[in-house]
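Form predicted on its own, single chain, as C-alpha cells, below.
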Amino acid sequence: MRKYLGNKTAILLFILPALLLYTVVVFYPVIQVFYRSLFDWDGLSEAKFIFLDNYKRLFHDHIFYTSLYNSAVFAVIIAVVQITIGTLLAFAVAEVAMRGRKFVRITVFIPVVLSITVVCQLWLAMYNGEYGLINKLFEVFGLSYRQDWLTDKHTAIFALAAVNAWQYMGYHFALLLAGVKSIPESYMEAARIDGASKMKAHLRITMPMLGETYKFCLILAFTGGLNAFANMYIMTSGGPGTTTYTLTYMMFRSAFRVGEFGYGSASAAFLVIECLIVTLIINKLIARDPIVY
C-alpha cells in the first residue's frame, strides 16, 4: 500500500476519472452559467455580448430582492426546524431505555424517500382552505380560526418551508444519530459519575463533540433552502404574486418562461456565489480541530 501511496503517477491515475467526471458534471456547467450571464440571449437566437448589464438590471429588480428575502427566510426556517428537532430525536433514540426507537427511526426517515411531487400533493390537500386537515384540526379543538395557507401572502412562504422541513428532517436526524452513536459511552459515564444530569451531559459533551456533524447539517440545510424550487413550482407557482419567489424560481421563470436566458443565468450565478459565501461563513464560524477519540 505504501508503495502505491508514494507513487504520484498511480495516485493521478486513480483520481483522474473522478476529476474528469466532476469537471464535466459540476465545474463546466458553473463556468457556462457565468459565461452566459454576460449575454443578452433567449436561448435560441444569436447571443449579444452585454458584459455586466444583466447584473446591473438584477440589482435594480424588486423581484430579485423579494426572491433573496424569501430564500433567506426559507433557509433559516428549515435549518432551525430540521436541526433542532433532529437533535432532540437523535438524543432520544440514542437512549437504550427508550421504547419504540425503531418506529421513530422509520417514521422520521420515510418522508425523505418519498417523491417531492407526492409530498407536495399531500400537503396541498392538507393546506386546503375548505376541506384541508389543518383547518379541520381547529374544528376538532372547537376553534373557529380558518386560514388559506398557500394563498395568503403572509403565510405562504412559511407553509412551504414547513413542508420542506418535514420532508428532509430525516437526513439530519440520521446524521446526528450516527454522530451521537460514534461518541464513546465512557464520556457519558464519566459525566454521570460527576453528577451531571442527562441534559447537562448532552449540552457539555455530546453537542460540542458533534461540531463537524452540525457544520455539515448547517451547510446542507442552508444551501438546500437557498436552492429551493420544487415546493414553489408545484404548490404555489411563485404566488400569490411574487411572495414565494426564490432565486431558483426567478432563474427558471426568466430562462424558460420569459425567454431571457442571459438574465436567468445572472440569477443562477448570483445563487452560486451566495451558496459559496454561506458555506465559507459556516466553515469559519464552526472552525475547529477535529476531535479524535
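Positions refer to the first chain, counted from 1. Rigid core (definition): largest C-alpha set, two forms, superposition within 1.5 Å. Every value quoted in this text rests on a predicted model; they were computed, and no experiment measured them. Compared with the form predicted in complex with the partner chain:
- Superposed on the core, the two forms barely differ at residue 19: its CA moves less than 2 Å between the two forms.
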Given for the second form:
Amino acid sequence: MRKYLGNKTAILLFILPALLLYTVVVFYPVIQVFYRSLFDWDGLSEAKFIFLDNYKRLFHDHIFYTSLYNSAVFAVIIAVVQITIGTLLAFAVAEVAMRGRKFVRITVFIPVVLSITVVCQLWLAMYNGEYGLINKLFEVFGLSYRQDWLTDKHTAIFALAAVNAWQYMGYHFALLLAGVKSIPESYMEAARIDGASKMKAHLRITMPMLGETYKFCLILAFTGGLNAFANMYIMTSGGPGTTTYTLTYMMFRSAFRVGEFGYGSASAAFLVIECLIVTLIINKLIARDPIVY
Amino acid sequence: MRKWTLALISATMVMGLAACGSSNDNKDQNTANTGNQAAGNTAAANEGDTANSGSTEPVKLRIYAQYADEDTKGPYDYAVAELKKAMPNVELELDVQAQDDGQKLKTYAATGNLPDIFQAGLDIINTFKKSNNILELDKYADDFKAKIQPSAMNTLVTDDGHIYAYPYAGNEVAMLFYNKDIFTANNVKVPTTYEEMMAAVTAFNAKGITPLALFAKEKWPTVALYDMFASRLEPAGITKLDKGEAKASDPAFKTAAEEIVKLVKAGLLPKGATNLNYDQAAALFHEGKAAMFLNGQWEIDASTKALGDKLGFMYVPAADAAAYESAKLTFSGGGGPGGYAVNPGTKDPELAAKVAAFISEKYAEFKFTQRGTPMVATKVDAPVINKFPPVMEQLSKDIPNMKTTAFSWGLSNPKFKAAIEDAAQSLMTGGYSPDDFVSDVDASISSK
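Given the form predicted on its own above, I would also like to look at the protein as it appears in the form predicted in complex with the partner chain.
Once more the chain from above appears, this time first in line as the rest of the complex follows.
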C-alpha cells in the first residue's frame, strides 16, 4: 500500500479524471469570467479589449456600493441567525431528556428541502402590505406597526434576508447536530462530575470542539449570503429601484438586461475575489487543528 | 410448435418496425426542409407514398412568439389558421417566448440556434444587427410597405433606414383610465392640473379608496407614469433622454419627478405598489377599489368588460389649464421598430420573410377585427367583428391629432432603459428624492 501512496504517477493517474472534470466545469469558467471582464462585450458581437476599464467603472457605480452593502447585510444576518438558532436547537435536540426531539428535527429541516420558489411565494403572501399575515399579527396584538416589508427601501433587504435565514436554518442545525453527536459522552460526563452546569459544559466543551463545524457553517453562510440571488429575483426583482441588488443581481442586470457581458463579468469576478477573501479570513479566525478523539 | 411461434413473433415485429419506420419518415420529411442535409434522400425515398405532396414542398419553420395569455394566444392562433389556408405547405413549430428581456433569444443567437422567425424589439434589433443575427428585410418588404399605415412607418424603418422586422402593433399608447362612478360618487373633479390631481388623491385617501392602481412590480408602468408627467413639459418625453438630447436635470424632467414624488407621498398608489403585479393592480381597478388605472390602450377591452360604461380615460394633468390644453393630445407611448424578424441563417430567407410578413399582417388583422383596437401597423380590409368599445371610439377621435413620445417599447439605449426603469420604480416608493432620480438617470446618459 505504502508503495502505491508514494508513487506520484499512480496518484496523478487516479486523480486525473476528477481533476479534468473539475477543470472543465469549475476552473475554466472562472478563468473565463476573469478574462471576459477585460472586454467590452455584448455577448454576441466582437469583443473589444478594454483592460481594466470595467473595474474602474465598477468602482464609480453606485449600484455596486448598494450591492456590496446588501450582500454584507444579507450575509451577516443569515450567518448570525442560522448559526445561533441552529446551535440552540442542536443543543436542545441532543438532549435525551427533551420531549418531541424527532418532531423538532423534522420540522426545522423541512424548509431546506422546499423549493426556493415555493418558499418565496409563501413569504410574499406573508409580507403583503394589505392582507399579509405579518401585518395581521401586529393588528391582532393591537400594534399599529404595519409595514410595506418588501417595498420600503429600508426594510426590504432585511425582509429578504429573514426568508433565507429561515429557510436554511435547518441545514446548519443538521450540521451542528451531527457535530454535537460526534463528541464523546465521556467529556460531558467528566464535566458533570466536576460540577459544571449544562450551559457551562456546552460553552466550554461542546462549542470549542465544534470549531471545525462552525468554520464550515460560517463559510457556507457567508458565501451563500454574498451570492444571494434567488430571493431577490423572485420576491422583489431587485426593487424597489435598485435597493435590493446584490453583486449577483448586478451581474444579472448588466449581462441580461443591459447586455453588457464584460461589465457583468467584472462584478462576477469581484464576487469571486470577495468570497475567497471571506473564506480566508474565516479560516484564519478559526485556525486550529482538527480534533481527533 | 416453438419454431412457429418464433416465426410469428418475428413477423409481427418486422411489420411493426416497418410501420413505425414509415411514420418516422414522414416526420423526417418535415424537419428535413428546415436545414437537414438528408432532406433530398428522405423526400426521394418517400416520393409517391405520401398523400400531402402538393406542388410545393412542405416546409417546417421554427417561430419564437409570445403565447402566454388571451391577448397573445388569440392573434397567434388566428395567424396560424390563416397561414394554413394561404400557404398549406408551411408548418410552424412554435417556441413560446419567455418573459425574460430577450435572454433566451440572445442565448439562441449566441449558440447558433436561432429560430427561423422571431419576435424582436428595438433592443434585440440593435444587438443582433451588430452580430449579424438578424436579416435585413429591405428587399423583401415592398409588399408589406404598401400595406403599412403611413402613421406607423416609424415602427417599420429603423434609424439607419433599414427594415429588420415586420411590425403589427402600430403606435400603442399608455393611458390613464378612470372609474367615472367613483369620481362622481365622491364628488371629485377629473383632474386637469397638478393641484386638482393632488385634491383628488387627498379626497380618495380620505374615503379609503386607492387613487391610482399601478402594477409597479413590472417597471415599465412606472416609466410610463413618469413619461406622462414629463411629456406635459417636454413633448418628446423621455425619448429625448434616450437619445442623449436632454438631461434629467433639465427643468421639465426634474419637475416631473418632483410632482410624482409629491403625489406618491400624498398616497397616490396602493400600499406596496412596487410589489403589485398586473392581476393584483387590475383587480383593484376592476372591482371598483381604485379610482384610476394606468396601462396601455390594450387594457380597454378588459376594463370595458369589468366596468362597462363607467370606464373613462383622462388626459394627463399639467401645471395649469393652458399647459393642459396644449399638451393634452401628447400621449406617452408611440412605438419603435419591432415585430417579426427573420434569422439570416434560415434555409430559405425569402420564404421565411414572406411568412413573417404574413404573420405580422394577420396579427394586426386579428387585433383590429376581434380585439377592437384601431392601433395596428397595417391597414386592415376585413370587417370589424367586435365593435370598438366606447372608450376606444373616443380615443380613435384623438388618434389623427395625437402626438406621442417614443417611450419604453421605442427606447434604444439599453443602459438608459435599465436605469430609468429602476429610477422610476424607486420614485413610486416615495422614499427616493427627485435629486437622486436626476443623478441616477443622468449617470446612465453620460456613460452611454
